[in-house]
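Here we start with a single chain on its own, the form predicted alone, put down as structure tokens.
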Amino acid sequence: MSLNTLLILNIRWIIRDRILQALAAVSLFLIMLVPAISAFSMRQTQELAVTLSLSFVSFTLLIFALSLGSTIVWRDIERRYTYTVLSLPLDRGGYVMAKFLAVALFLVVAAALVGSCSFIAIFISSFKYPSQIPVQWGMIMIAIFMDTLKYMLLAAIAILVTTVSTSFFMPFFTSIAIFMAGSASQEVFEFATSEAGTRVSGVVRLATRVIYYIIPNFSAFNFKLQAVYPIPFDPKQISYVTLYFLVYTALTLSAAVWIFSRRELT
């Protein structure tokens, strides 16, 4: 079996699934409920679209990538689909390869699917209920791509995770103390380094600083505040965050597939 084709199949399986049928389903339909709830916005209806439908994409997103992460290969090993599928000529390091692009693409697509939504339901209130800002069109985009690479990134820690677990809370729920942490290590790390941070003692502000550089930092990918608001960013710094999203989850996939490629599956 082919990397192709072992990818071909998980992304049926992803499209199958009718949990996440369901999940969809729902965002879209809140996300359609937009204009309605930003118009109880006396003065800032065309903001209030904008960040209400940004938080739902990123939930959305959140959710895929937390249930698939944690599930597309546990489910394998639970169901005994491993051994059936390794004993074909396919490595692990294709196998789990193979799982993350699924999902990395799955991210994609549903990315684009509620983002367009997204769009249609801020031009309606943008236009209902003009504002004297301008929709930040581009800005919009980018915030949603950020988010994409963002939950790509939480995909491929869960997966990481996976490799080493043998239920699915473990993952989930580690996935998720990850991304609360690295949401808000930036904050922490400014406050421990700020003159406020020097009331702390030493050895938390040396784990303070330990651990900001160890999980990623989710916070970075934020640019939610740039699309509601014209304010001025460096472009440069998306191509930083690009190219931080791109060594991480490097990292953390080849930590997945030397760790899953000496585990024992019994």
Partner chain sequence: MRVARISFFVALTAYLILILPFTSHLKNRPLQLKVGYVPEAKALKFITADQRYAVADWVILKVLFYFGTLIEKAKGANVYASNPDYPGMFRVLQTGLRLEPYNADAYYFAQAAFTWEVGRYAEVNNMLEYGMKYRTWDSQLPFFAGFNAAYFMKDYKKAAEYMKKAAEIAQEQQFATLAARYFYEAGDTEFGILFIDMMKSSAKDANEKKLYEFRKRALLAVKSIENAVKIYKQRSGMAPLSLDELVSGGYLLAIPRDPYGGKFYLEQDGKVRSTSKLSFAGAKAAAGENQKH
Second form
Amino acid sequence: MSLNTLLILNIRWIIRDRILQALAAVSLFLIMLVPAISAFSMRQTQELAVTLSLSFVSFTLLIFALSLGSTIVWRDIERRYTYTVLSLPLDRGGYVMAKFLAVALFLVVAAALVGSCSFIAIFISSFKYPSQIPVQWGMIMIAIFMDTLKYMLLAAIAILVTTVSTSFFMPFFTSIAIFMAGSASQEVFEFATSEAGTRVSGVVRLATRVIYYIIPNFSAFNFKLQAVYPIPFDPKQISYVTLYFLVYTALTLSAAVWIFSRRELT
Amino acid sequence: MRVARISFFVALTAYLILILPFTSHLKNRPLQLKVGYVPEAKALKFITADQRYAVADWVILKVLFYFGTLIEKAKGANVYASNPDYPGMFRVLQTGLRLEPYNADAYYFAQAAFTWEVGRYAEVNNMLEYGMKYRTWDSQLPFFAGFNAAYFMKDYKKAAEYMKKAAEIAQEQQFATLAARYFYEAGDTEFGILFIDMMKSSAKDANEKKLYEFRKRALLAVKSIENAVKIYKQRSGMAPLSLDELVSGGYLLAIPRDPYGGKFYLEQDGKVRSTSKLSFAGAKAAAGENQKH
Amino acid sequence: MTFPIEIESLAKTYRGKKRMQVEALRELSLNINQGEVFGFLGPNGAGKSTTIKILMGLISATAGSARLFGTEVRQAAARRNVGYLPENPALYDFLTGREYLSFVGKAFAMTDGAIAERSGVVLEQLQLTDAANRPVRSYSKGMVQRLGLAQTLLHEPELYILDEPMSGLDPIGRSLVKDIIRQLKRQGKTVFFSTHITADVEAVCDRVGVIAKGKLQALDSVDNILRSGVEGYTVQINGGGDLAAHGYTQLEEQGGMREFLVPKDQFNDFIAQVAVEDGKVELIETKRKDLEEFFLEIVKQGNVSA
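The structure above corresponds to the form predicted alone; please give the structure of the form predicted in complex with the partner chain next.
Following is the full complex, with the preceding chain placed first.
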């Protein structure tokens, strides 16, 4: 009941945000540029169109996840809305969960919207210059779905950081740093644990291992290459990654609720 | 109020005066500035996070843009206005491919731009080898490599291997037999023409097509001279000394024009050559030589 | 029996920078009775807001306990029967006034019908009906304060906790708030409000607690304080003998009228003396400290003891 109320409140907040409206418009406009840009390719117009579309979708979701995740709790604290909201008979767990769910829901809607526009863009490009490889619509959908999960997780992490911090910049840049590290961690990890990695000192290798298991592995959510080129992939990876998303997000949100419930709203 | 109005118009005039030289300056930047500084692939991999493929495609696309503008300039004239920075372009392509080894444009472009013009076929073949590991479904890469091995490097054994691979992927035995026939029976020039035709038929970019057009015209010219030399040899039992001899003997109607702007001549063994070395860069160098004299 | 508010040995220590510790609240014990209007009086930084924030579950106490209607303040359920107005409230500005009240009503599990009905009533009561469908973003500071007050009234709770409810309001707004508090009292509701303005307390409160330096310095009914503040009387006499000779202080003489300042404990003797001297008492006025002086004195004492 109260979760529902807070969820509706936060969704209202998000969709009435002028900056987000502008961002959505910009990203839709960029998607519409895809057929024009990919026409510059010499031999792989369709492949380039898919890559660019997925890239725009991913970038749009990244911006939304970061800007919403790192502000949705922070703004309440900064503008002292917390006094009026958290003094209502609502528990803080529900408050944090509603924030996350509103962002997650918004990301799903944005992915669906920008995703369908990119389908149109890809269709136009592939219709004009068909490739040897037929467009793998199913794989593209999987790639967008996985990206959505990825940015939900990033938003959860940003929310976790805001529950600890009082400033805007700290959570924002911490989330970016975690995102970058999480996108590269798999390769660094594989290098450090390979033959070649033995050249690196033991301490560094240990640190790599530790960091690898602590920070989220964002590169695992990347199915873009498989959506563009006919590269074989193991369907098991989808279930693994989905499961990883569920567990890691639950972990992050539990920590966020735990910390925020103890937080002093002075 | 008044000051603001005056200063607005002064600034506007200054802008209008500046914008043309500004634009033309930017247009004539060297590659490093135009394509932009492309960092090490390893660093890029880290910074670009999950945008890696788009960034790689973009970097490669920028090379195509850069090259496209150069060809644009060559419109009408036969000679490049400036020397393209080939090594720079090649480095950027390599960086792009390290980020995204699947990008087909890079391989096609390398094949189109770095073999005939600058003779870096060995490096192109290395690049193609690298690409074959990823684009396992693509018969074009071994086909290119096979062509380079045969046409430029005269390594027929290696070329046969590549062609076999291409045939396997394409599941067209034709490929291999066709290639073999041209290697042994038809000779290099005809093989080159065939290759150019294949490249051209799959090209969609007007600039790229124009490039093949030049090459094909040159090769057809060479072919016509070669034919004349062949007949001359059959009839007189010896190689002609000059092209004029072929024309005066009625073997050739006229000396064909080199589309690259050079002059055709015969080597002592009867091989057809051009002062342009059949490249824009070569034509420019030859022109420079002439001016010095 | 349970009180609307029960506070037992409540303490709060903030950890500041450089390991500085600030004791915002020390050993506060206080019970608020059902149906009373309680004024929580103290200078800025005395610990009023800290106390209220603990009561509303916004911060946690370092020691001691607090309950609202018998429920620990840590639990969200404790706030179910409370209307709370924070100091200078910030309300979600992307909602309209009516939407905001609807959100609050849902949080208190009111039905849609009840929300619609009560919203209309409280908006009218706080003179916000015209602005009800405008976003809060466009409200003036006073309008936001009034909407905040409307929020506390919406679900008709038994207890009202108001942090500086009169601040930021113009005289009309102040009197509106006082009216509302009096009205709540008539309905038998409990009101606990903090202020640093003694006149507000005098105007509406039954009981007052004075807090300074994080400690409760005084706790009494407003009537008692006013009574205990009586220092003496000024008495106007017509006729009579030489009263000044008996040690009484004469303030003024005009015509046959004389005015004397009589300490409280000498009042009976003085009246007897007037009767003996055949004088006539024309007017007696109580001379007392007002609440403000009382307050200032306590705060001064608190400063000395601290």
